[in-house]
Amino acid sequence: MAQIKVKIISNSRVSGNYRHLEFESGLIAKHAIAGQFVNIKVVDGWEPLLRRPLSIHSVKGQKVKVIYEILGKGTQILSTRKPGEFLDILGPLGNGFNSLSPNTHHLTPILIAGGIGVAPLVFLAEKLKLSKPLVLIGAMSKKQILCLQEFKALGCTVELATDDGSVGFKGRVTDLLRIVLEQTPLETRQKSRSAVTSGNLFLTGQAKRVELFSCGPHPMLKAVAQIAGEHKINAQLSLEEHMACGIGACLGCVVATKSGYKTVCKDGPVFSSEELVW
């Protein structure tokens, strides 16, 4: 973890209220890990005195983007500064998602993203795509979904999921994630791997490992969890909490776990599922 002045190469708008901040930091890019994240000074003064953390989207040589949407004063105040103004930073902070294991290759990752969540998927994505990552959006309407072509242009099938059943299923992105799991013949049957919701083929080949990557509110990675438990696979959740710090000094993000509790911001925001106290 460093705190280094940053210089912003873009900061433009997605949709809505939704924008992409883009940075030059060869620090910050070199040491990254999916699933980590920055924390802003939004202003050089001390209004406001908090900084804004935002998971890191993706890296491209010395290039580091961030999502991030304006809610308040201070991401409001983000979305006005310029490209070539500089930034007060500490990153990378946090433990990242495991995508590094030695059995990768024997790995289907399925990542669930809620809205805002989808942005350190993107990120992980990149590290997995020799995988071909199955990737579930979920968000409230058509408008509100991000990233898509992100991913795709990563190579991954991507499906999406809204609750007004504007585009893709109709319903949460966990009712979706039941069906692909539910209609997918997982490694411990030892069956070729189909699953078709809505005509759509998601996993297709020789049996693999199934694991879930996933973020998105609470209510979400509650519920990813529990679709974990019954399916007896592994689930690495990235938790959306309010970090005043950024380091777990303040103690203002803990959450309960099996091994006592933990901050959000420094023992996560990762956290294996079986290892939440929901």
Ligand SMILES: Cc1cc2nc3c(=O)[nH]c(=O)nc-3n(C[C@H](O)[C@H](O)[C@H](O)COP(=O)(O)OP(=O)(O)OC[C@H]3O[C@@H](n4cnc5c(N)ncnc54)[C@H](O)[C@@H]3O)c2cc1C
Contents of the next structure:
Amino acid sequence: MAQIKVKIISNSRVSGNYRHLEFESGLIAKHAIAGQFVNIKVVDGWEPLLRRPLSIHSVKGQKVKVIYEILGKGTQILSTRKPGEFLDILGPLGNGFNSLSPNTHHLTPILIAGGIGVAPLVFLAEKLKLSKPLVLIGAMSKKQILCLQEFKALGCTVELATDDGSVGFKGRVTDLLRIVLEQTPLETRQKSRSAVTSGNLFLTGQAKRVELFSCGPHPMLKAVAQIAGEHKINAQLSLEEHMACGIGACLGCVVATKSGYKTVCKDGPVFSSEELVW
Ligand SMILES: Cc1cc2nc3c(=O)[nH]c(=O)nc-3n(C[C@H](O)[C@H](O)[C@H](O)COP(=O)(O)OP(=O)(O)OC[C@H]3O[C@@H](n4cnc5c(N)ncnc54)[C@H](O)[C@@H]3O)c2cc1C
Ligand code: FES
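Hand over the structure of the form predicted in complex with this ligand; the form predicted alone is what we had up.
In what comes next, the whole complex appears, and the chain from above leads the way.
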């Protein structure tokens, strides 16, 4: 982890309230693991004092990209920062996803994103692309679906779920996950009934060893953990908590786990679903 001044390359609107911020940092680019984040001081002065945590979305050469939603004061100010200006950044922070599972070629990763939770999962999909991930993206409506083309360009199969049914499955992304798992023969359960196919929606063919990776709102992650438990599969979940220091010093971001309280910023943000106490 380093505290560095980075030069903004671009800071532009993607759609709606969503922005891409790209900056140059050989150090962060070299060390970043998918699921890690950077903590950004959005102004040079004191207001707002606290940094804002954003997931690392992609790394290309020495360029690092984050994608953010303008929500409040910090992200509003960040959206006004111009190419050529410098930002004070701490990173890369946190543990990141474990994408180095043994027998990767037998593993089918299913990535489940809720809203802006797509941000770290694009970086992860790039690391897992040889395993041909299935990506399930959930949002309120079609306009809030992000990064669809980025996942497709990486060779992922992508399925969408929207609350209003404006595109893809109508309902929650976790309902879609439940259907996918019910209709996929899993190696762990060796289900006897054959997979039902509908377009490219379901994972068909031989029994699969599945691992879930998810980032999104807390209730969604809780549902993913519950589904993972029911199917006896592992899920790596990236949590979002309000943060102050971002480096494990203030204990402002603790969550309950089976082995006691842990900090989301330093011990996480990625936790195993089995480890968390909901
Ligand atoms: C590890 C981590 C990674 C993150 N990655 C991304 C990302 O890639 N893209 C992105 O857009 N956002 C991400 N977030 C959330 C982001 O940090 C907050 O949206 C941002 O700090 C809000 O700052 P603000 O000043 O604009 O809003 P504020 O004025 O501080 O708050 C506005 C609203 O956002 C909520 N909020 C504030 N901080 C957080 C937070 N840490 N988590 C959840 N809700 C919050 C507040 O409750 C309030 O409703 C991440 C958070 C964490 C902890
Ligand atoms: S934000 Fe300070 S310990 Fe996590």
